[in-house]
Structure formats: structure tokens, C-alpha cells
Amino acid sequence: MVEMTERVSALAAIYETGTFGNDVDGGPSVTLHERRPLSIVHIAGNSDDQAFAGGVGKACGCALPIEPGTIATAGELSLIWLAPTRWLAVSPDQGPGILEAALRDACGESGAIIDVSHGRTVIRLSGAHARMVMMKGAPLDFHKSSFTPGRAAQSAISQCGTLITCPAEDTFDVYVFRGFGQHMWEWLTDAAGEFGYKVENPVS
């Protein structure tokens, strides 16, 4: 019997939680964690397919988002566009390969499958002041009238590639490829220093 190497975050090695940054009154106004465990698969397709449209969504239990920068969820899954034949499904881990199998068997022919769940790093910051972080690196309008819950966009931190999405008010999502995990978590927390800042346990 094969045994399953297990997972290691890429922040495995500098991960610290507690209280760090400026000392500001009030306390830290931004708080981060890693989100881990999860089951990320990407998905390519045409939407106007019913075979592939209709298998996303049985496998997911939402319709495929066809507006760009939009995201559907079903409970704790989401479906995040990222072009318009390329999707992301993301919810807490499933286990090894449950998500993309389920996807697969729904879709069949119709669409392209792969678990990406291993090579993507996702951070999650939020509080008060996360949109400033967030000002300071992306390129993108993140006024509380623009990038609202349920928006996602693609840019450059650091001159790292990142997909970013907003779950709920002043909090972000920050995906970006597992080998850039450290960089990334080390900008934002540089970033977010001056604004004090909790780092909290993972969670999915």
C-alpha cells in the first residue's frame, strides 16, 4: 500500500502567530492567517457547453460565474472566475483528489480537470485597515464601492503574479503560487506593520 506524503504549507518555516508591528491604540487593526487545509482545483471549459456548464454545477452545487471578477459559492465551495473558458474551485479539503474526481465524473469530456491544491499558497487578511495592505502593493481600486464581497481580480504584488478575491466586507484572499508563499506572506506582513497586526492559526 502506497502512503500519501503528507502536506507541508509553504509558511511551515516562518509561520509565527501572536501580535506584531507598530503598538497602536486600539490594538492591531489587521489580522492574517493562512487558509489550509483546502481542495483547489482548476477548471477550463466552454460555458456555453451544457455538458461541461451543467457538470460544474451538479459537481459544486452552484452555476458557473460567467461575469468577470465574480464568484458563486455553495456553502463553504467557491467557484471564482478567473477568464472565460477558466475557473477555480475552492473549498476546505475534501481529501486527497475527492474534489477534482467529483468534478470529473460530472463534466466527463467536456471540460479540463486538474487539482492545483498542492501548489497554490492562499492568505487571508483582513480588519480595518486591509485595504490599505492591500493599496500598497496591488494595482487595483479596493474602495468599499468598487471591490465589494463576492469580487475577485488578477494582479501583480511584489512582481508576483496573485489572484485576489474580497469573501466579505475588508477581508481578501490572496492566492499566489506556492513557491512565492514565503515572499508574499513576508510583503504583507512588512506591509501591514504599521497598522499592528494579529497572526492567527491556520484555517480553512
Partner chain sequence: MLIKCPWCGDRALQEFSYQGDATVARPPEPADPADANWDDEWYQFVYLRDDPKGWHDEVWHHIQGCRKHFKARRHTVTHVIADTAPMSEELKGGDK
Second form
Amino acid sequence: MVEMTERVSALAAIYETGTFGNDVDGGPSVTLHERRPLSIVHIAGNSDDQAFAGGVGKACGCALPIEPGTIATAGELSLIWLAPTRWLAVSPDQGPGILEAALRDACGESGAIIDVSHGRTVIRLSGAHARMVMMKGAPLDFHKSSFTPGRAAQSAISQCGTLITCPAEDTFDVYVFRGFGQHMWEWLTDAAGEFGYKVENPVS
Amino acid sequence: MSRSYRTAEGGRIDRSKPLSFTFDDVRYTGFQGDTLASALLANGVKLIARSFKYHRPRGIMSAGPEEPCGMVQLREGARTEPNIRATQVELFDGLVASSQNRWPSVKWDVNSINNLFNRMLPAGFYYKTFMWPKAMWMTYEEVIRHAAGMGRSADQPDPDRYEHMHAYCDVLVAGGGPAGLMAAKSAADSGARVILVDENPELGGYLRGRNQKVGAKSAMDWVASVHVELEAMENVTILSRTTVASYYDHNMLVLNEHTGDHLPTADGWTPRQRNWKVWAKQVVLATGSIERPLVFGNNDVPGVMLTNAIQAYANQYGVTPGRNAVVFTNNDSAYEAVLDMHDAGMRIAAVVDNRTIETAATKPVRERGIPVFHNHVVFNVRGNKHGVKGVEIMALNEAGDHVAGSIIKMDCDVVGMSGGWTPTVHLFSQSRGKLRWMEDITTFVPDVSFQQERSAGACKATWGLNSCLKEGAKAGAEAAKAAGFDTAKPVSSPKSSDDGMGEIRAMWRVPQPPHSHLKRFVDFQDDVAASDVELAIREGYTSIEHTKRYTTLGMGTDQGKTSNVNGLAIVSEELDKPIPEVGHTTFRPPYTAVTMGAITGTERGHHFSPTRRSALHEWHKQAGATFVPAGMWMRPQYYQQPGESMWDAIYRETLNVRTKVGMFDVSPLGKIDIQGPDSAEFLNRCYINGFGKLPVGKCRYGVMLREDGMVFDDGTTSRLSENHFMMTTTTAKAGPVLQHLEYLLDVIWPELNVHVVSVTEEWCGMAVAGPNSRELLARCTDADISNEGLPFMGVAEVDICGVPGRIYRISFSGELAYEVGVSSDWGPHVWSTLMEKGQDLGVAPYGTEAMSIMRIEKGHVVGAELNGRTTADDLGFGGMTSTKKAFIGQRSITKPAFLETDRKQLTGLKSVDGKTKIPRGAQIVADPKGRIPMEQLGEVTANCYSPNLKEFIGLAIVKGARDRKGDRLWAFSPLTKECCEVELCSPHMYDPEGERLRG
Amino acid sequence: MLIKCPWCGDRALQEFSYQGDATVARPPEPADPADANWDDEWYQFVYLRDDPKGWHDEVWHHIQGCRKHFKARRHTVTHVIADTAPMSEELKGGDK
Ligand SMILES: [Zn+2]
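Could you switch over to the form predicted in complex with the partner chain, since the one displayed so far is the form predicted alone?
And the full complex, kicking off with our chain again.
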């Protein structure tokens, strides 16, 4: 029965597709959509511990990224470096508890595996001016030569702690705690207004 | 004669685009490319403002950011802004400006009477006159402020949009003049990421106002070609209309970009201004220099201008600020300007040069038939609010310290003055760089750098175009190299001429004939004359920082750009001390004023602070909740039904929990997931009570201290498995507690193998409280939640309403209660299902107010009692405190002050007469009619009417309260004058034995 | 300011939270609770901090980044940061 219960997004009440913001020549240059539904698992452990690192690798299909600010991927799953002992595994929704259980089974007693699938709102921005929108928000170096695809960084936008990843050229995923989801959506769309922006349907 | 002062041709304005604007309600026309100042001068408007203190008529003095006089009130209504330098306002169609600092009009200013009595307004006037009697200060101040004024700020919310930007680069170049352009080009060619910042709409710096050549091209054609080149490079960002306002630590610079100020209004989402924070590996300062005024009699009459400004108006804007000029100089740079002025069609009545020896620069001026008076000075300007009428010239004596001979009177309508050039070292100085005084050119120059920066060009006293280009190229290459671009080298600079300002003859105060008392202004914006500085020194203000504050020298919004050096040179002469010994005042950010809007950015209105919403937010909204901010969270305060008052709703919700069942959204409570083999040991060290022996499937209430022994936070922590715990914190302390735990694990006990992570947002928490709560939950889960299956303080993993979740048998209300936790996205489904299934059981939501009443009834502590000054024992947790283990704060609580029996302790309060409410935030005293000051025995931390106990109750922290049960004291609020006699009682006022919650 | 997190690299000041003096160590549990020095030691730890002019070793928390604590050697007059290091490592640089 569990599969039948639909997950309600933090943005459900305000989400509206369409074209908004300034009417600019050439049309909107920023596109936004919510990434959902996702399975998100917080992973904590010692990367030197083979049982842990090997287990995560096995469950995710890719090795733990050890270099700060990097992402490892396996198909549609990303393993994002958060801290020397913390990572976030993100994939399209695999069903309640599935990814968490896979990781826990693979790691055994090592490390800490915590399902946070419902605890984050993830917003994807893309387009020619997505980088400018990010520059308005976070004190990070978003230059093309610096924040390249495969990079991740945690910082703050509008006083909210965020995880920002660059999955592809001119594309950014902004992760915030679910409770800040609506605020972040409003803030980002407001910042994108200058360039004209398009909101598309949510997709994981 | 035509009123227009526009030249027939020339200038970098677009004569095909006339723009209409008004100044003081008179309509004028200017052109695209004008500033407000150039357009006013073109229309023959000389009188712009009244001065700050004496209300003297003032006009335009400069053509740049240094302008101390020509400040206006710009725009109208909500967009109006005072103190805007007309010299930096780009003209747009429909611009509205007015003069400020005048009443009723700039031409007939009542307060200009101050000028007649100016001897009554000497330096330190405020301090002297208005310090006695003290009580009168407020009155004086009001009158003075009204009279002085400095324009007015808008009285409506700012309708414009402001933003912040963040950027990193290898090399930031401040200034787009010749040196800055070459620096940017050299750095960019090496591959370095360059940000070039320039305050004007057009690059070129001082070249915009000159008729110079770079190589074979006109200077501005060269600028345009470099601009195109730079713009094509991916590694270069050019920010025009942007001021480097501030230079902070670690090479962080704040830029103020005027994205929309040149537009009638910035529409839609386009910001009016952006504040940039830029972190640069290396900085090149190419900020140029500012011409210095000369200090002579009535040098503030409208029409007395910096010579380079007259030149710039002629060359750049096709405006001659007068028809008949006298130029007064102490260096060569004015001669180039004189030639340009002459070529623009101005008559030059004379050049007055205080130097004795004729230089090469003189020759072409003489060739044009312009008389040059060497060893002479302009000691006085004749004129009024309509502008300059003429000047009075005298020769200097041999020593050069007195005027001699007869007075030469000469008619003119504009006076150019050039007292040499002051390198713009503001940013260098802000960056903690040390300045050095150069006596030969009478100015401070950058000496020792502190941060990763270098100066190039005129801001380093390098005069001459050729030298500036070369130096810029070199600085750019050096900066890139220092940023790690090893191959960087200076790009070759086109050959240009290289004339400087030649020898300079310092003359800080132009002498006047005996018995003259002409006002010789040093600081035009603050109305500080040479005599004010002299007086301050006579009165003993010998430190430059004191002189500055006493005279207000250099304290205006212009930051003393034109007055600093003259001011401190006069101090130096008066003290008979060399200038380096006098020192200089501190340059502080910002370089030019930054609007509050730009500083605030988007953090205003509903983005002032982020709003945090629970997964149930929409449900609460639909149910008619009134929300209350709690930290960043929006929490339902109460749910008012038709016909109910606020208090009706709150009491109904409270009684409903006590008699039926209520539901409360507890999602904002902090939740921290704790895992790892040392988790139990870690919790033992964090809480005052033990967690090592807590069985799996059980919760325990815990109290945490700070190291100083005061209570830090409390909450319930559950053991989910041997090495897995879930901690809850108060809403307010969720962040600080997590940080505290991380600190302990990182810094104090790195040997513990424990992982902590916030899971607050993963869980939607719902308190289901009241006698019917078990029945309600039983309808929604197959799990055994009977008293035996899930006893008080038990926790179970369950399926509820079709989704996995947890049920905790805990109670904050004091009733039989449970807390249900499900993953947030399912929260709305579970909450609505419970509401639906419990209809016949009387289920209803309750808000923070009802919760607050119930917690007071039960004597549960919250933030008001956990105020950082209460110990566990003060709050009644003494018995919980373990003596068998060490924990954070334990050693502090054995100190004598913690053991005193008359410490302020938690107590319940009851209103003695049963009718008077206990005033909020009141002081507890023995006798409110006693002598003041009276002993404060404690304070009320919470108060309410208890609809269950049907009386006014409260909680308080009172001296020795535990041994004073039954005592009668008074709760007195000096603020509201409310007073209530209270009886001290146990804080557990409702169901003290806790039978209800265990049932 | 720009602070170099030992893991994340150079980051803006606003991502960090100052967490106190790194030269002060929490006293170990005393072997003998009646030890007279113990009280003084504890008092020093809880209440007393130096306020040096010059180089100072501090604990910082990359609270809006990786959330790790680390040490920094900062000059209290100029704000120059000579070095940062994980808690387990020694700081270098400055004139210490
Ligand atoms: Zn970090």
C-alpha cells in the first residue's frame, strides 16, 4: 500500500509552469524545475574503513568520491562529497527505504546510513544565465572555469544552508532543507526574473 | 546673448538625442551623454545648492566623484534621494532634481543670514554653544538640523530592486583609465581572470575629458578599441558604472554597480543597483588623481571650479562653464586645460601662476595672446549667488608669504583653480597600505603595500600619459604573475606624449592683504575655512584626528577628496611641524556613498529572513490558522472559527486536548540522528542524566548543560537500536545543539566513533494528545499501542495510515499523548487521515497558544526559563543529575554559587484574588509600594489564564522559591503599571502526579 | 575575509562560525576530585581567555560548508590568516 501514497512536494502549493519575469529578447534564458521524486541517503563513515567504503561502492555502483567538492556517478545515481566523513547519495526515487536498505546491507555495522529523501527540496536551474542567478545567491566561485560539471559545494543562499552541484554545463542543482523549499523557490525565481525564466514540470 | 553655454560642436554627447529635465521646477534641455552638472552648466545654471553651515551659494566645482558643492535632491516621491553629486548623475529624459539645503528657495534662502553672522559659527560651534544647559541640547539640535538639513530622504518604501553579486578573480583592476586599461589587458593576455571596474558609463578615465593622443589615434578611439578587445575575452568581465567602494581584508572588495540609475526607472526585475563582493587574488589600483583647490578668498563662489573640470566640460560635454575665465594655478597642468578652454571658444582673461619662473608650458598659452601673471595670486573672488563677477589679483612679496603692490581687478565669469594633484589613495589606504609624503609634489603616495595589490598611474603620482600606460601594463603583468600566471608580460604600450604638472609651488593658504577677513574655504562640503582650522589649533586641537572632528574637516559625504591635503597642510603650518609628522586621517570605506538599498540587497520585505514551513503548512492555512513566527518557522498559533474571538479559539483548543483529542504540528522540533558504536557513551557525556542503560525502544527526557553549568537545552532522546539514537531539541536550539555536538566530536572527543546529522526536515511530527488519542491512533495503525504494548516513554516503528513511521509515547501537554513521526512528504496524508478518522472522537488541531497554556499548567520549561542563567537544580532537575558519570558542565555545578539555597528557582504562580491577571514579564517583589529601588526577588517567565484550572496562573524564577510555597508576593510590571498579588506554588499545577499521561 | 577550510578550500567568511580559542584545552577528568589545583584549572578553562594582540590560534567551524571544525592561526590586528589545519594537526606560520 505504501507505494500508493503520493509524496507531496514542499512546492506543491506554489508550483506553476510557464514563462515569467522580464520579457527579454530571445526569450527566457533560465529554466527551473523541481527535481522529484528522489531517493536521498545521507552516508557517514570513515573512507579508510574498507567495509564502509567498499559497501557504499557496491550499493551505489561507484566509488566514494574522496576529493572535496566532487561527485561520483553511476547511471542516474550521484554520490556527492559533503565532508571528509559525509556523502549524499541521490537517485530518482527507488521506493521507500530501498536505497537506504541497500546501503545498510552493504555496509553492515560500518558507518551511518540515514534516509533523508523527504528532507530536501532540490531545484534545478539551467540556461545561459543560470550562473548569474547563482552568483546573486551564494559567495562561491561560479566561474565557468571553476565550478565545472561534477563539482559540488555547500554554502548559503539567502541565509539558508544549501548544497549546490553542477551536473552539467550551465546547470545547477540547489539542495535545501525541505522547510526552506518554498522560500528558496521564491528567492531563485525572483533572482531569475531579470533574465526571464521558464518553469517546467518536476522531474527527477 | 544666448543663454546657452553649449559649444557649437564637439564633445562626447549625442546632439541628436535631446533630453528634457527639470531643476527647481524649471524645464531645461540637455543631451544624451550629459551629466546633470554638464546640462545645468550648459543652460547657464550656476547656483545649485546652499552650503551646509553658512548657507552660502554654491555651484558645480568638479566634473567627478570629488564634487563637494553641487549636490542635489534627485527624483521625486518614493525614489527621491538627497546629496547626489550632479557631476555623476547621467542625464535621462524626464529627470527631476531640486536644490537642497535651502528654504524657501535656493535664491532666497532665509538661513543665509548665517553667513552674515558667520563669526558666530566658528569651529566647534556645536560643542561650544549647545553643551549648556544640557537639557536644551535637544531643542538646539532640532533647530540646527532643520536649518542645516542635507536634503531629505524618501518617506515611502523604496520601490526599486537591489541585489548582491559574488565573484572571484585573479586580478581586479580598479579604474578604467589609461593605466587600468593597460593593466587589464596585460593581465588578461596571460589568461588570468580579470574584472575591470570603472565608475563611469564609458571607459577612459581622465582621457574622456582631454584632447590627447595615444599613438596615432585620438585617446578615446584607442580606449574604444581596447574596450572591444577586452570585451571579446571570456576571462574578462568589465563592470562600468561601478565604483570600488571598499577594500577589505583578504583582498575582498565591495563594488557598487549602478545598473539602473541612468534609466528613468529600472523596470520589472532589473535591479537599480548591485553590490558586488569580489575576492581577488591580486588587485591593481589605477584610481587616478584628483585636482586640488587653492585656498583663497571667496573661493566658493559659484563659478570657481577645478581647472580640469572646466577642461572636461569643454572637451567631453561641449559645455563652456563660462565665457570669460581666469585660471589660477601653482603647476603646469592648468596650461593644457587653458589651451582646450581657449580652443572651445572661451576667452581667457588671464592665467595667474604663483610660481616665479616661466616654464615651457607657458609658451603655447602666450602664443594665443593670453596674459600670464607669474608670481601673482588670485586672493579674492567677487561674486554672488549669480556667480563669479571678477577676481582680485596681487603680486607676491619676495618670500611669497604676503601679497604686495597694488590690486589688479579683473572681470570674469568663471575661475579655474589648480593647486596640484592628489593621488586617489583611498582604496590603497583602506587596504592597510602605508602612505609616504612626497614633498616635491606635495602629496601622499602609496608606499608599503599590505595586501596583494599594486598601484599604477596617477594614483601613484605617475603623471603623463606615456608613463601611465607603461606602468599600467607592468602592474597588470606583475599582478597576473603573482596570481600564478607565470608567462604574463606587459603588453607594449602605444607611444604617447608625457607632460606632467611640472614643478609645483605649494601655497596652502593664499595670502590676503592686511586686515582682510576673507573666507578661504578648505572643505567646501562641510563649510570649513582656513580660519576654522587655525582656531582649532589655537584652542589646542593639535592631533589631526581631533582637528578633523572638531572642525568637521573632511567629514562630509565627499570624504574630503578635495580638502584632506589642504587641511592637514594648514595644520602642519600652524603647528610648524612637517606634514609627515602631522600624519593623515584614516580613509574609511566606502569611497563614495552607497545607498542602504544596495547594502540590503534582496534581504527586505518577505525575504528579510527565510521562512521555514512545515510539511503541514498548507493544511494549517486551509484550516484558518493564524501563524506566528518561531525562529524562522511559521507555526500555527490558533485556529479561529467563525464567531470566535482569539481567546475563545485558544481556550477551546486547550479544553479539547484535556477532554477529547487534539493534534499539534511538532515538525519544527529539532531532530538529530545519532549513530555509531560510541553513541550511548557520547549521550552520557552530553546529558546530565544517564543514557547508557536506556533500553532499545525507549525514550528519555534529557537535560544538557553548557560548560559553565547553566542549562543549554532539553528534549527527549530515543534509542532505536543499540547504536542508534534519535535526539530531539527545542525548536530554537536545533541549530546550536547540532553545532555543540559536532564541536564535541571534532574538538573535545575525536576518539568517539559517533555520527550526528540533522534529520529535522525528514520528519513530519504530530503530537496527538488527549484522552481519545489512543483510540484515534488505534484506528490508523495495526501496531500494538496499548498501555502494555507501548507504555509511557516507549517508541515503536509502525505503519500508520499506510506509510512507515514512528510512534513515541511522550507528552508535553500532560495528557495521554503520542508523537507520530512520518517522512515529511507523507505528512499531509497522515495528518488529514487522522483528522478524518477522529472526527467522532472530537479531534481538532491546536496551536502554539494552547500548547503554551498546557505547558504552563504542567510547569514544563521552555526558552523563557532556559534563559542561560538557570541551572538544572534551579529548574527542578536536581534529582535527575547523575553523580556517577562526568558530563559537560558537571564540574561547574559543584561551585559554591551553584549550591546557594537562595538561588532563583522555578515556581508556579497563582493570582491570589483569582481575578487579576499576572502581568507579563513582571518583576516579583515583596511590596510594590515599597521604597524604590526595591529588591527584585524574581521575574515572571510565563502567564496565562488556565481554562482547565479556571484561574490566572504563571511561572516565575524566584529567589529560594522551592522553600517558599504558599508565600504571597507581588508581580509588578513597571512598564504597564500592572500589579497582581501572587501565591507561590509547585510549578506542576495540573495533574501533579502525572496520572493522566500514564493512563 | 576569505578562510581556507582544510577540506573545501578558500571560502567566504560568512560560511564560518568562530568557535573559540584553540590554545585552551578541556582539562582531563582529575584522578583525585579533591585535588586543589583542579578547581583553579576548571575556572581557567571556563572563564579565562587571553586577548592577544597578534597571532592567535582559533577554532573555526565551517558551519555552512562541510560542517567540520578546524584550527586557524589568525593575526588579531590585521586578520591575516597564516595557516589553517584539521584539529589533529599542528598550525604553522605566523611568527609563533
Ligand atoms: Zn569545509
